[in-house]
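One chain comes next, on its own, written out as structure tokens in the form predicted on its own.
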Amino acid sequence: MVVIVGASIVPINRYYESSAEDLAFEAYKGLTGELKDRPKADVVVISSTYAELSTNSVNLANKIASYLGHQGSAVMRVEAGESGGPAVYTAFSLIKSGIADSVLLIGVEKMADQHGKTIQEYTARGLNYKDYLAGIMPVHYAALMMKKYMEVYKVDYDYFVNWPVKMHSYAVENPMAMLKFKVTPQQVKDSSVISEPIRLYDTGARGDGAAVVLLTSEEVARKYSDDLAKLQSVKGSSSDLEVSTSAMAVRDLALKLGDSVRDYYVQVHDSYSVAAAIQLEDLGLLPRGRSLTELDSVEVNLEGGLKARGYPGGATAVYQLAEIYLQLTQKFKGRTTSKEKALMISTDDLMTVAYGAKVIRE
């Protein structure tokens, strides 16, 4: 059994004076303050997508492990675009297989030091090389997805406004959120057009951040904490980029996850409003073409999502897992779920890579 024994996050923001190591240390301090004993990690797994580009840094896993005092641990960095899901998958597999008894999973990203156009150029490197050379950005593909969705389901832009309005209403209650303010439908519609029909409020708010989760085997879990959650399973899938009202990787992932997720608290990777709709529908959580008008019937992204909690690049999945642990152990300081089990969906910006993790309260 793979057990989550503790988790900690720092608020996503712009930390101009802090390095990736500094942010990881702040999250780590929050974790150690909650545990019975200092963690002794067999393996330190780092999730970070843009370290080479945004901080001119390589060998980040060893640097952070050493900074946190974990010399002697095996170290590795895992990435698949902005999906941190592979890092969660790796940490889970190390313990499930018996290779390790404890894994320190850390997500960290530094984005704020770079100009917005530079960040866009970084994210474009996740596309195929020809698209990248042509100057195409992920948001351009997301705009095509939204247009296709509007055409197929006969909805206008007002339909998508529901997502940012809902996410901001949740973020107001979350002290760790980046954008702690409500927005009106009209404010969303009046926001800047990024790539028609996508507007500013349809996109995740990028920033710096770090999150830490300690996972252990059942044999050592209570050495660290009595507030436990079980990481029940982790599945993954991948696909080509599609301009569609559905995402093949997410559809395939839903099949691998098995049973219905209607009784789960769910976190989706809402890099764009249309991505949220597609994931909610491909998971079978809400009906196709109506998901964003039925948000009051589900518990999803109560922390504010990438839209308003903030979007820390490759650290996102570790934030999701940490928040789910805090939710299920009743330690989260914002709007809380009534569910006893949860599902996180981690994808890259355009849903070509998808990972899902099921967590239940022990």
Second form
Amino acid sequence: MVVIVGASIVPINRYYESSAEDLAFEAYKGLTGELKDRPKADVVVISSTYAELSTNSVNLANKIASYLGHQGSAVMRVEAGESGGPAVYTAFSLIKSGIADSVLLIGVEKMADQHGKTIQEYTARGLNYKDYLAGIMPVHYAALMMKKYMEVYKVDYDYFVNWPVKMHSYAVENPMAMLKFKVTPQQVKDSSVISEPIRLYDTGARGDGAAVVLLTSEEVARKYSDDLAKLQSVKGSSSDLEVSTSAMAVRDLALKLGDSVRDYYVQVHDSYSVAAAIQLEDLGLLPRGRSLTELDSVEVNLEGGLKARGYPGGATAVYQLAEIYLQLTQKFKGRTTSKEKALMISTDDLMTVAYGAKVIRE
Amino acid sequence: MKIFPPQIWRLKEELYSIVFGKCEDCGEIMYPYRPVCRKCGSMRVIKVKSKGYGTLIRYTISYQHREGYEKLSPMIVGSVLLDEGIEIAAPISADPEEVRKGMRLQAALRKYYVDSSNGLIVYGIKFRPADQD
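Alongside the form predicted on its own that was just displayed, please also present the structure of the form predicted together with the partner chain.
Below: every chain and molecule of the assembly, starting with the one above.
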């Protein structure tokens, strides 16, 4: 059994005075303050998608492990798909297989040291090289997906406004959120156009951040904490990039995750409002073409989502896992779920890589 | 963005034409080309060159751009249904005022990017309004 024994996050923001190592330390300090014993990690797994680009640095895993005093641990950085799901998969697998008894999972990303145009440049590198050279960005594909969704389901822009309005209403209650303010439908509709029909409020709010989760085997879990959550399963899938109203990787992931997700508190990767709609529908949680008008019927992204809690690149999935742990152990200081089971969905911006993790309160 | 000349040279076929893959065993069509079929796993995937004509089925006009692409703003990116029946996303070289759904397009060689560090110019395919027959 894989157990989450503790987790800590720093608020996503612009940290001009802090390096990636400093942010990881802040999150780690929060974790150690919650545990009964100093964490010993057989493996330190780092999730950071843009480390080489945003910090002009390589070998980040060893640098952070060393900064946190974890000499002697096996160290690695894992990435595929921009948002950290593979690192969760790796950490889970290491313990589930018996290779490790404890894994310190750290998500960290520095997104705010550069101008927004530079960040667009980084994120575009996830596309195929020909698209990248042509100047195409992920938001262009997202805009085409949104237009197709509007055509297929005969909805207008007002339909998508529901998502940022809901996410911001949750973020107001989350002291760790980046954008702690409400927005009105009119403010969303009046926000600047990025790539029509996508407007500013349809996109995730990128920022710096770090989150830490300590996972252990059942045998050593209570050495660290009595507030435990079980990481029941982690699955993953991938696909080609398509302009579609559905994401093959997410559909395939839903099949691998098995039973209905209706009993779960769910976090989706809302890189764009249309991505939230597609994931909710591909998971079978809400009906196709109506998901964003039925948000009151489900518990989704109570922390505010990428839209308002913030979007720290490759650290995002570790934030999700940490928040879910805090939710299930009733430590989360914000809008809380009433459910005892949670599912996090982690994808890249355009949902070609998808991971899902199920967590249950112990 | 720093361009490495060998990378561009290797990509010349994809940059200067539209190449898709067709599996000779199961018929699966794949864009971009790759040597192994995603459906049946066959390695008998042949390269097929598009004739470069298609129809614009939807598009986005973008008001944000990356570093080095300032002159392209506002940039148009469209879903193009090639006459061979494949839908691809591609940059559209047209005036935002004239672009419309359903318009006929043809591939054209256009400038993509100039690397200011070494003066290297990258060219590639964009779609422009098709010539009238």
